[in-house]
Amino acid sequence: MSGTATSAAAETSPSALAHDLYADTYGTPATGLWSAPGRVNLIGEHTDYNNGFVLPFAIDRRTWCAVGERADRSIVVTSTLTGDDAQISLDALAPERLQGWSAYVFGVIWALGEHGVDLTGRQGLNLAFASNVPLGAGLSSSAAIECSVAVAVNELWDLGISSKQLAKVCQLAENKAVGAPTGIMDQTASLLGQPGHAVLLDCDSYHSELVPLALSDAGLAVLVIDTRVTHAHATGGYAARRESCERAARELGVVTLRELTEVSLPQARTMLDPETFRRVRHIATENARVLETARVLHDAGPRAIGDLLVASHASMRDDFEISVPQLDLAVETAMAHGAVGARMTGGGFGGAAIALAPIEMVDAIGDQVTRAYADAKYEPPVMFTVAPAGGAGRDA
């Protein structure tokens, strides 16, 4: 693979920066160390927000969170990702005076407090953080920040919340301290995923179950192409998609797209614009694609998912309109050279893409995908390979 190639296992351990950096900032060691994974979305793409289906799995790239307790009631953060230390009184907690990469943090105390927790007796904490979950790529570096601090300080203070519960704490910081309009998705793989498998979850119901992904056993991997397209889901086109499809739910008099299915699309179109009608059949023929992918993994195993991932690239590029240029010339380059599929992963208008590659071809696809962003004058895209991966715990 390319120079760009980079490799967890290569890279200096970031479990070990977050816990140096917590004695260095604080003066002392800290309570524990804790940690949350990214993840991949396999397919299931703006479906989590419309109350569908989505397939994503927890990779093998994390944040590490040390924490320990404070005297005071001061929440203090510090991190290897960012020169900008933060802090605030837990009796000053509120979406509006959160922002920057700290809201990440300080958006799950404050969201465990309108869970039902009681702040008004807690000691302060202080955190630091380390990571190898790239920032921007669609990998959900924000929900991997999340989770860790939810895990830890869930059990620091003793709450008991399940992990299902504290996914819907992240989602809730995510929403409202930090202004990004996303589903659950993210926060449910970093929070129950598993080695070896995906996990299949309805965002109507919260029913998740797992499902295997045995790459390994296929002779399969999935190398993430980094276009370092850059996005931010605050503002911008993702929060315009999720509108959209508000929208389009009013005027087909449904409380949510998942009640639409691929039958209902010929109606569908008489009543929308096309513009809109576009972005409801993505929803309802990803929502359909989400549920034969897991389908075909039990009963055939990942190397019959392939045009699966193809169509929803389509999908998403041509329906919902949220690929860009980098991410459409990965997706087909990697086909081209020996991928079983491909497509963008994430909420788009930049970030990563997958392909679902025979190992002993990982390497050759990622050489060609270079050469191609080279001739198309693109910064060069970085690429590496994940595996399904445990979700978020203790770690020391």
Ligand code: GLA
Contents of the next structure:
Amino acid sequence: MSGTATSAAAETSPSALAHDLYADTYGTPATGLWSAPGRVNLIGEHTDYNNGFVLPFAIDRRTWCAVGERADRSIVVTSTLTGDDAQISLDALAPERLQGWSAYVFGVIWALGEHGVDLTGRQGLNLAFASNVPLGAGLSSSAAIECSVAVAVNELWDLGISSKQLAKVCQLAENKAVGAPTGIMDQTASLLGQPGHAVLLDCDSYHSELVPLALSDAGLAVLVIDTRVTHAHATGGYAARRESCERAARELGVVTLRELTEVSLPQARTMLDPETFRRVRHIATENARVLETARVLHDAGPRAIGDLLVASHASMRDDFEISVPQLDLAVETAMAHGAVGARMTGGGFGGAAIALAPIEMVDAIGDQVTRAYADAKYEPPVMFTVAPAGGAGRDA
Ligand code: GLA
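Cool, the form predicted alone is there; where's the form predicted together with the named molecule?
Now the full complex is given, and it begins with the chain already shown.
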């Protein structure tokens, strides 16, 4: 593959970095080391906050957090991710006081309080982070931070909160402390992921099911193509799409767009303006594609899901209008050079695309994408393969 390609295994171990950073910063060894993965969404985009279906998988790129207790009531964070160290008292936790990347960390502890954890008698914590989840690439680097904190604190404070409840705690942190109106998908994938599997999640009942991906048995790999076009969920397009879905639901007289199936689309068309109708059509058809993808994976294996991935991308490009030219070029180039399927993944407006491709074609596809980007005078993309990995937990 091109010179921009990297592999997680080749990099200095971030788990060792987190461990060493803790000892250097706080002068004692950490009590333990926890980690949580980023995610790739295989299919089901913007369906989570419409109470629909998603099919993400946890990836083999993680955020590690070394943690230990303090004698006072401060929460202190340091990381190799940014130069900004931060500190807050457990008595001062409130969403409006949190800013910068530490809001992901402090936000989770605040959200545990909202969930009913009594924070009054607790000792403070020291935390040190390191990660190999690329920031801003649409691979849920934020959920990886949140979920690593959630599993660490859950264990250190002996809270006994289930993974699904922790996902909700982390989502609350993201929504209220960070201010991004996102759904429950990323945190669920990061907490429930299992090696070799995707997580089929019904965001209405919150029922989840592991779906075997069997990628290597089928001779396939997932190539991530990070466009390096940055997306910001706290502002802009993501929130606007969420608002139009909620408005459409009100206009159609349903609680959420989950209630709408493809059969109800002709009637919906008569009730909505053309743009809102296209948004709604994406949600209804995408929900159907998620269920179909899970069925096809089960019955025929991953080589058979390519058309569904491509149809999902077209729907996001044309109906939901959340793609950007760099994502479209990545998808088109991958498909033209042997990918089985390809689509943008995550919230859109930048971030990454994925290509599901025969293992022996991944390098050539990467080279072609690099060339196509150079011809289009786009910034070079960053590419690497990912494998479905295990969810958040304790490492040491
Ligand atoms: C982001 C959000 C998720 C989801 C996706 C789009 O990743 O965090 O909740 O809405 O975008 O599918």
